[in-house]
Structures are given as structure tokens and as C-alpha cells.
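One chain is shown next in C-alpha cells, namely the form predicted alone.
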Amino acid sequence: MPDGAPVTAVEETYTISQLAEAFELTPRTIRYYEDEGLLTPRREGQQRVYTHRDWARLKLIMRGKRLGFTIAGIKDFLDLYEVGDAQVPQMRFLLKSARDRITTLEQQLRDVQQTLVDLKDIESLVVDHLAKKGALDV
């Protein structure tokens, strides 16, 4: 994933193909993010024109997806950037979202750990049973 958009004195613009390539996405995925209101490129005729703002928003979208946030949650966070106010509302929202996600992941981790314990118990029982029958191949 790219670290940042190139910076020039003149506003750099990007095509959907350039963004797709830079972020290793398909154009269809970028259009989906548009449909969901996460990106709002301007139009020049039929062509979408993306700016540095769109690049930055796409970078945040990708980070949110990687961290397991829903599209709706990412949209809520991005919408707060439109409000301004020294980013306090979005930081509070992000803090709550991150804490909620941590709680969910910790529960999933406990569930996976318990599942592993259960599977290892089953494995042990089956190995013992097969060994007693002289049928243990592995």
C-alpha cells in the first residue's frame, strides 16, 4: 500500500486506474467506495478525477478495512473530518471504535484458543484410540 500521494505545486489528479494500481484494488472496488459515499471524485465528462483528498481518504479506508472496521464505521469516521473542530469528534469516535474492535478481537481470540484446546483434546483421544487398535499411521 502506498505511503502517500506524490506532492507537487499543482494539484495532482489521478484516474481510477492509477488509484486502483497504487492501492492494489480493482476499479470496481473504488466505484463501490464511491457508491457508499466514501469517495467523491469530481467528473470531467464521463471520467472520474481523483485528488489528493481522495488519495488520503482511500488510504484511511484501506487502513480501516485492514483493522476490521465496517464500511459504515469507516464512513462515519470519514464524515467527521468534514466537521473540522480540531479533530476532537473524530478522535473520540475513533477511540470508541478502536476500543469496541479490541473487545471483539479479544473475544474472538479467546474463542479460537478454546477451539484449539477442544480440537487438541479430540486429536489426542483419536490418536490414543488408533494406537490401541494398532492402526496409527501418522
Second form
There are 2 protein chains.
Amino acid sequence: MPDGAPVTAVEETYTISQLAEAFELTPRTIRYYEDEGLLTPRREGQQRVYTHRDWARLKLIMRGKRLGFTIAGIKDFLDLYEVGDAQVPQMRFLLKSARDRITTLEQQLRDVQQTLVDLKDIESLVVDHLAKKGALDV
Amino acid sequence: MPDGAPVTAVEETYTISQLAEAFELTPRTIRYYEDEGLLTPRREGQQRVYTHRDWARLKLIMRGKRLGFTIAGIKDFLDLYEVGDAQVPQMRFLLKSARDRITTLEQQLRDVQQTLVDLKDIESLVVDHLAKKGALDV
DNA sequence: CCTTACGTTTACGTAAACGTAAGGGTAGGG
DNA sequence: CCCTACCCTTACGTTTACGTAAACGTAAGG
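What would the structure be for the form predicted together with the DNA, given that what you showed me was the form predicted alone?
Full complex below, order starting with the chain above.
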């Protein structure tokens, strides 16, 4: 190992369109998330430079979207992951936020499970119906 | 029991504002759902008359909203419950819809569960932090 | 008869989450 | 040097899911 080589590898970075393609978004959308404070990429001149940290955040953002959260809701959620450097009153606030969100997620969990039960009932009902009609291929 | 009494009780009905209060919606919202084809109440003169069937549909609508579905998505979902009187091609379509929706719901289930794990981690992390700082009351 | 409380329709307003176009900068390749 | 392919900002357009206001009908109560 040559002298003076950095201990940590040079961090891998991404352009906006690389991120866009990876997450099947448009650059416009990613800039929008920045406007809303969900991402804060470094700048090189005018260009945005994204790191694996932004990548991770985008994964959380996409998950939040699949759960039907609003962008503002996702922002609050992301803030919860930044607990490290918070003072006591701020941490109390975060704790309450986290617990509130846990409550609604537990409701959502029940809703998803019940809906899955309903849909599977419907599915077998339809399959039976089709079977009787002689349209046998499930 | 006097002669000629109806076998089935007179069906209980609701006004729009009764439904609105029960589900914490506004009448405007309920009329909107009608515009979008989610509800089709009977009319008495000009007034809408809702039955327990509409009540049940509204419960499903609210669940769909908690799951982050769009109104159009909820409409498709409600249609699945109306399988009874469908012809074979229509039933094939419904079957595919149901299965698609099951797939995304199973993804949503995983998302909810993972997010709950994350949030509970964060919660205990914050609690520990507060404990160390002497702010002991959990 | 007048007010209050409900219901109705029609229609414009609004917030959220982007899409889309206009106009311009920069780096590399032929 | 020009073209292509990116990047940027600014700003107006669009869809969804209602809110809100106007203008009116009707039945009950004082």
C-alpha cells in the first residue's frame, strides 16, 4: 500500500440522473425533494453531488411513499433518523413523534392484514365461480 | 305480533350529515365520493337516503384512505366486493385486479413491518439517550 | 309569517406533488 | 467550432381531493 493512501476509499458519488434512474424517478422529482428539505446534496459548482447517504434517504423516501405518507410526513420521519446530535427538549419531541407514528403504523398494519384477508376471500370466491362455469384454468 | 307485520324490519337509513358525523367527514366529501362512483344512495325527492350498505362501503373507503389509496383505487377495490353478478370475462378481470392488489399489499405489509422495527429501534435509542442525560421519565 | 336547520346544485378556489417548457451554462467529441 | 449530452433555474400547468361560497328549496318551531 503506497504511502499516503487514504484510509477510507474515496466516497462514491452520484449525479442526479443516476439517482433518478436507480429509483425510477425524474430529476425534477429529486430536486423537488430537495426543495422540501428531504435531501441536501453537496454542490460542485452548480451541480449537485449525491452520496450513499442520499441514496439511503431516497430508499426511505420511496418506502414512505409506498406507505402513503405525504412528503412533509416523510421529512418528519427522516428527521427521526438524525437523533445523534439533539438536545433534551428536541429529543422529547422526537420521541413523541416516533411514538405517534408507531401508533398509526400499527393501525395501518391491522388495515393491511384485514384487507389481505378480504382480498384472498374474494380471490377464492372468484376462482370457485370460474370453476363452476367451466373456466377451469386458475 | 299483529297481522301483516313485515318480516324484515324497516331498514335503517341515514341522512348525509349523519354519515358525515359518524365518519368525521363533511357532506361535501360524501357527495364527492358519489360523484366518483363510490356511493350511489337512493333518492327521496332530491334528498339522498343512505342505508347500512353505504355505511359498510364508507368503512371500506376509510380503510382504503388510511392505506394511502387514491379515490379511483378505492373505487376499483370496492368493485371487487360486487362479484356476484359478473360474467366470465369480467370475472377474469376482477381476479387479476384482486391479485395485483394482493401483491402490492404484501409489499406494503413488509414496508409497515420494517418501518415499525426502525421506529422502535429509534425509540429505545432515544430513551437510552434521555436516561443517560438524567431525564429519566420514560 | 319568519327564522333556523337541514338539504340541494353549481362553480370557483386550493394544497400537494410533481410535469413540462423556456432559457442558459459547461464539458467532451468529431 | 459546433453539436450532443448533461446540468442548472425559473415559472407556469396539471391532477387529486376536497374546501368554500352563492343561491335556492323545504320542513319544523315560535
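These figures come from a predicted structure and were not determined experimentally. Positions refer to the first chain, counted from 1. So that the term is clear: the rigid core is the largest set of C-alpha atoms that superpose within 1.5 Å between two forms.
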Query - Core-superposed C-alpha of residue 17 shifting 2 Å or more between these two forms - result: no
Requested in this report: Tell me, please, whether between these two forms the C-alpha of residue 28 is shifted by 2 Å or more, with the rigid core used for superposition.
Outcome: no
Requested in this report: Answer yes if the CA of residue 112 moves 2 Å or more between these two forms after aligning the rigid core, and no otherwise.
Outcome: yes
Query raised in the report: Cα of residue 125: shift between these two forms in Å, core-fitted?
Result: 22.1
